[in-house]
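Only one chain is shown below, in structure tokens, and it's the form predicted alone.
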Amino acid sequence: MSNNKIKIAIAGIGTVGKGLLDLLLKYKNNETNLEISAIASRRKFKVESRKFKNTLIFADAKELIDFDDYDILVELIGGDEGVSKNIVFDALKKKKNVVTANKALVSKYWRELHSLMKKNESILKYEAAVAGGIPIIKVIDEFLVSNRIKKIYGILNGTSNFILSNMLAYDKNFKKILNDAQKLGYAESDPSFDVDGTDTAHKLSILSSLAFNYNNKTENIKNEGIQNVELQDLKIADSLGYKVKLLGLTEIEKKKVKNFVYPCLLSKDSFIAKVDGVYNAIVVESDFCKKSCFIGEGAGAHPTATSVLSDIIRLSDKRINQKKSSVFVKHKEISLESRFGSYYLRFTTDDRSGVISGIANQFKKYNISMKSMLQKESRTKSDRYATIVITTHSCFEKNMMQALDKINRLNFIRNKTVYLRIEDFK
């Protein structure tokens, strides 16, 4: 990087990809003078500006492999293999820097990221692979450095979040609220990451790599997702004060490590519970600050790519050095199993005496408490069906899941049970 004139090639000209080409022909530095060398994209596009009069505009992108002009490559492809993999991993022992959104590449290739990075001198910057438009792998990296962060959580997709806040306001069932996000684009016509937990888990995977310096690949993450919540639940829940959050939980105790993506009930008055609609918020627990809580967009044009801006002009600045080392610690990692919390289980039963007393045998048999129980009576004489909510203390999972499994097993069970886990997060 000379004369503070800094060369950009970009991969990708998507969602993002365009809206980062908006924010640069908007952004006005005097010390330092982005220059864009080269685009590559799949999809034709207009460059119009005076600005790209110098572009080099190639169809595909491994192109860039044969390419040496340029000082930061910009890679918005997706994928955590094929061509996005290759041209990273390419510019990085070319010794350039990298700016990238794909949090599927970074959460699989974190160890084998930063070794390159050691290696060759080169920085890898990825802010806008986690929340979008909230920089919280900055608080993580830059902010909170003097402080040792204990634990993270909260809403981490933007997709999800929309879904279960709009069955509820709007009284639909997931497919009907589904189908609105896909019509609104806040879901892709395969929704399946978004859903099932996997895009929430490879955001968590980074935070917790990042916040604990160790290598966590998604596989290790066990996650559910929200396409079996239904709208009964959220009504319930609701009406017992809670609301159900996708939530991703990262916590570290004595070098052990909690990863956790699953739907729970959160009190009405914490601060993730507050956070609907297509809004992603995060809490960072840690010894000085405490609690440091953030809320902002997590997709969308523009916020994702203010973040990958921002990393282009701190890449830019001839002072940044990487501290972050490539020697990992290494930590056990808890399992679901060991976890102890309280839950949310609704029961679908025959409408007849003696079930009750069922359900508890088998509670007490498991070290299982109840904390509160609600029973809605069959509405007519030809439904022979109740349905019964009952919360827990705290317990641990292992026991919760064969209680159920015993409980399930029942004459007088007629449904599978659901349940949700309960957090008590402030």
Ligand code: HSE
The other form holds:
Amino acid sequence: MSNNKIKIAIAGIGTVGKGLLDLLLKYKNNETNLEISAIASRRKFKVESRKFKNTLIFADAKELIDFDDYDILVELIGGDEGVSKNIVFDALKKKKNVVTANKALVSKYWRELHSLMKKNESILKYEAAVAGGIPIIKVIDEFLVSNRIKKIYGILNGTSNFILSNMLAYDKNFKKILNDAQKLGYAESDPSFDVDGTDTAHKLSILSSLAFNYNNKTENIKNEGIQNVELQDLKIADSLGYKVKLLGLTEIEKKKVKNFVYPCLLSKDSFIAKVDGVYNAIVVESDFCKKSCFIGEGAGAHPTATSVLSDIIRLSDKRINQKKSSVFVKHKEISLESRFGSYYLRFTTDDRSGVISGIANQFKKYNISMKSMLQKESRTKSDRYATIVITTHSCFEKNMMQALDKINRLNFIRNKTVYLRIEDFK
Ligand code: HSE
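One more: the block was the form predicted alone; return the form predicted in complex with the named molecule.
Whole complex next, starting from this chain.
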């Protein structure tokens, strides 16, 4: 490292910001050449250390626009518009380097940020934006630079994984476990992005853009969340040898890409099905390394701050800075309708003759073949009905959706049929 001080301006002292201050104070390498020239935070915070004695404190991050005394801006405010966007764009235009944990901003302005980097010869790093404590950006950007990546999939949202794992482990419904996740500080203050798949889609868009060198917008990703996953389906899937996980998947084949986010059944033997709780797991398939799996804490102050600090340290070593190209390739999107795979279906029906043949008729019409079937007699106080669970062999999603649409209108169907996709990962 050079002897010159590298000046850092930090914007946002929330969970990750506090984690970063902690790490800066306890950073194992005391010889660091980092100096914190400014901290902008709306909230009051305390740092009692000589390290911060020359630090200017701003109550509003927008004051950083008129501030110039830094080499690296560390943006930890979040949000894809407003002050976080303004200070990041401003810093890159001032030819400063930027480190951010802001997945919404990086995924939304991928193209613009790369153009700014190229034009101003500045660098933006965003390791903390995807899977907090897993260095997946460095894996794709640096380690696998000699490999052709074919597919990336995994569990990218710790909150959803915590909820799905604990619903089953503690026999509680979605709402109760979401409450626990919020109390433990795993879920975002507005947990809707965690549970509706948006957070996973933001992260997937970044991984996909980076791995396949294009501009994959989050809005192109069809995402389904876990908010409608029921405890009984987790239990039935468990008894059939599967775990239910919120999956993010991006894959390229002959310049066509798939980007899907949905809860699905995974065989308990697969790498990522074993990963429970707030942990994230990411599998990267590439031509020479074959299959590489990375597991770690996907959220939380210290794992995420570790990613932030690693980017800062990397940028502060001038020898290893590298410039990214902003020439993107165009790939065609493969729609979810053309997904070819198997399904888990749970029908709630009258318990009478003709039900199975009614379902089977539609399956025949849409070329869907059953793999397994189980029927459970179910009762309310006054009534008897049937719960029928069917898993299928692979078929096209379009056919499955059409068949389910027809089946749901049959007179013996009591509730809208529950479906989950099954992914055949080993
Ligand atoms: N809220 C995210 C999660 C962590 O639960 O994984 C920050 O990306």
